[in-house]
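Consider the single chain below, provided in structure tokens and representing the form predicted on its own.
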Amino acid sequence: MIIDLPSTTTAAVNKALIDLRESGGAIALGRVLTLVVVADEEHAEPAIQAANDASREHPCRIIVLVHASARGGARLDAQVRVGGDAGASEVIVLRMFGKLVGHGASVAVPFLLSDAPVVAYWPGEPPAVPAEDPVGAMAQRRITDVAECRTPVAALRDRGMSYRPGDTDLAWSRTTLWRGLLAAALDQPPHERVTAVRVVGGSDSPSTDLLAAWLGLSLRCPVTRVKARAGVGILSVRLVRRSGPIDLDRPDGATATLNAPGQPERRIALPRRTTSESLAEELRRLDPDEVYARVLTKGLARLTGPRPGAAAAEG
């Protein structure tokens, strides 16, 4: 169900709200968190359907504060989506014109669910400082897209210039999977020190760069990331050791292979993940994220390009 509230005020809005449930309880109270999205136009309901998803796991309310003109008087339309519309959630869609677009956290704090937590979430280009922003600053967890922006990498840098304890970027659960795998292999006898790192994924792809990083954290050995074609993610990551590498790889974006010496290959299903299932695994903590926290702030710079005779001497 969908209503629409076109040039209409905050307190119409929690009205129709209320209206909702008494007629028919329509809202569930149950909510374990408020969701606040803000995006332009574009961003606006992939957005809402990532949520939506997301929601299924964590049942929320989720405002959405669309910047649709800066132009023109102030106004605002609204939305309220419930039942199928919605997830496991209510969507209250608040689209701002006019100077009201530079308001967008006095909009949305009418409707925050009392002693929740707040969850800010940008899906496309990102505030200077999250956490300085009005909305995130009313925020328990601030989520970043980086991938979304017009230069993903240079993207990921500033948020390592920006953070502060609660931030997150999407493109960090993008690696999850491919930490949890390597990890695992590493577990496996023999029992050898990794002496060094080469990742290669897509010119563009900040997620590669997130996963080189925490290799090198981690590993506490020299990581070569090495760039391909843009648009095709993480391609490949090989851990030299002294009995031979350690290879995953993932050349479809879809069926990895693992190749480790002694074992035989394993194919495993390796999907990149959606922004649904990205987003659901960062509103499962709404702690600071110390991993992530030092793999931005310090991983990143210990990163290294490919050099001359590099590929022999992993070999």
Given for the second form:
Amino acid sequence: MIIDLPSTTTAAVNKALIDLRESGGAIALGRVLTLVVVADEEHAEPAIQAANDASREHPCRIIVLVHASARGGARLDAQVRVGGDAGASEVIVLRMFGKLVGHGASVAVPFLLSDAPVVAYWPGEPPAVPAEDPVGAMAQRRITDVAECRTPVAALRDRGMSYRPGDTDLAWSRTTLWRGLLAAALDQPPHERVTAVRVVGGSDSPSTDLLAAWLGLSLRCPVTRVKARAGVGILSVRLVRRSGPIDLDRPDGATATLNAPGQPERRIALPRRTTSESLAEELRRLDPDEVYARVLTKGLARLTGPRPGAAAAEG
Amino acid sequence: MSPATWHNPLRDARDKRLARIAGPCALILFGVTGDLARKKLMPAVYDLANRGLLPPGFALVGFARRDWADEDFGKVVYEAVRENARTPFRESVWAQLAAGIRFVPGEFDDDAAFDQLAQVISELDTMRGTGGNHAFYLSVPPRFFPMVCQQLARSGLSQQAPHAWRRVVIEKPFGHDLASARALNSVVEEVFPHDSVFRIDHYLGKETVQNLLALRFANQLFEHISNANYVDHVQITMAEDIGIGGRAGYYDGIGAARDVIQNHLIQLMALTAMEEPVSFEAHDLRAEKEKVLSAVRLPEDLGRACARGQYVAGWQGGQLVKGYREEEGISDSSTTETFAAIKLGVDTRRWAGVPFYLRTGKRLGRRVTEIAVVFKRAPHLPFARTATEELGQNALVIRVQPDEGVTMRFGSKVPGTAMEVRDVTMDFGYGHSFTESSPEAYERLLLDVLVGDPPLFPRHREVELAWEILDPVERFWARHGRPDDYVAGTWGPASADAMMARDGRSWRRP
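With the form predicted on its own in hand, show me what the form predicted together with the partner chain looks like.
Let's see the whole complex now, leading with the same chain.
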């Protein structure tokens, strides 16, 4: 069900929510968190879709703050979606016009679930320092997506400089399956030291940068980050050991092969992750991700090869 | 470096995102034509693959008395996956899984078939890289266990090797009494070391059951009132709305108590009543469960503390259904119970005097499993007697299935000018969201087997303790005539209500 409330106030929207609850049964009971999505018109709808999918794992209230237009008088258009139109969540879309555009946090406050954690999510360009943004400051956890920024590699560098505990980025969750496979590969004997690492991925792939940085930091060895053409994501990882290299390759973005010395080639499906899968993973934990923090603030700087950010500077 | 001192530098306790992915391995499934394999096991394998939790090169081998080639079995798995998998279907995931599917036709007494199985598995080790790590899932009736285990030993498949593991997974029923459980166990443990035997009780893989541990031991709110000072009694119910379906051959002669109480309900009781384990490691968790099970005692007068029933034809949920003795393959004179209720005590300081009522049955009012902790009334009520006439006892209910969650029941004032207190409920529910996306019990348990993580699997000692509790009841029933009739679609025989009424209590309608 979708209810439109044009040119309205937060009090009226709240009343509509209570009416809905009285007429249609429990809403927002058992919700485990409030997800505040801050987006422009272009990013809003795909983000709602991804959040709805993620809500099947994490029942939540989704507040979408849409910066509609800075022109004209201050105005708030609201839309409430429940039931089939909202996954396992309820969605409150708040379109802001005119001067209201700069005051999204004030619009979101009346709708935050009491006592439940708040997660902020910017599916497009995030603020310069998410933790100091009025919406970000209310949130325990702030999710950005540098891959959706105009210059992803530069945006990743910015995330490193503005990092505060609780920040996270979908580029990092996109590396999780790779990291899991690599860790599992090292679980197997022979348990030798990795002496060098080579990571290949798209020149514009922040996930490749993060994966390379994580490997360098954890394995304490030199890492070469090789840039392939833009748009291909992570392509391959080679871990060099005395007995021979471990190679994990995903040339086609769907199926990977794992090769280790003296062992047959092993294949596994490793599709590129969807935004909703990454978002669901982000919502699984709400405490600061210390590993991400170290990779972002220390690991990236250690990468050899063209430094992250250099390519963006050229463009 | 030895595995004991070696630490994988890519693993960091703070890195909670990294999933547990099993090492290279193959799953060998006996009984691929069964319901369980089709509805649960094969879909669970696919879902694990889709979540990226299976290792590269994973292989699935089927063994059955069917004239199938690898492709035929692949088609069976494909259909099971399309029909019953919980995660979306992805062609690339399926293609990788399908490439590792093999089938070996044969009977359990056919040496040649098992030699061929050994051959297929060793090819997989070299071609797919399953690394000599094999899990054998015996989804077959227990009477075949001896034969299959002997064949696995004879063909060298159960042989433990350095740097590789061999595990066996068995399903309930673990025997039909203490003696047969011991016999069955010795057959299996003759071939596999005891720490390689995984006994599946799928209830323990359910999120809600694990949540019971979180509820009790992660919160300050509940644990200090979980004792005889505050708790009046506990009711553990597992009700099914279905009849015995096509399971006549298995069910007749076994009955509800052996089928459900001995494993699921006693395990749920152990988790509800046990003390806090010092850690959630397998050893510590099982130690607490065994401790509390060893303190369980039956009432002296079994006739007053138990009830059993058998469903007769009736209207259930708008359908006229057959009685148990009219089901296909059941004799007119069968005395097998389809409903069982027993009262148990726990001889510990915490639970002294608090009865645990366990009940289960088929063709009951609806399908539901729950643990209800019912509290004593407040010692003093500062209201007029008329104000609290409608106030019942507070209750904390853990809803295991369906509609997983927690309900709290307490008194609240009825709106109006007069003071009147009535029971209300407060619900926590993950609702449908929970069941849609969270791993299914079999996914969790299969992964635990492949990773080698045993806390959720009962040890043989627990199985024995459960039989020690149930055996006297079964002997009592065997001597005392036949079960009472109850009409299908109701909540069991009148004798079950009478059993509660004798204690001045009544069953919750779940």
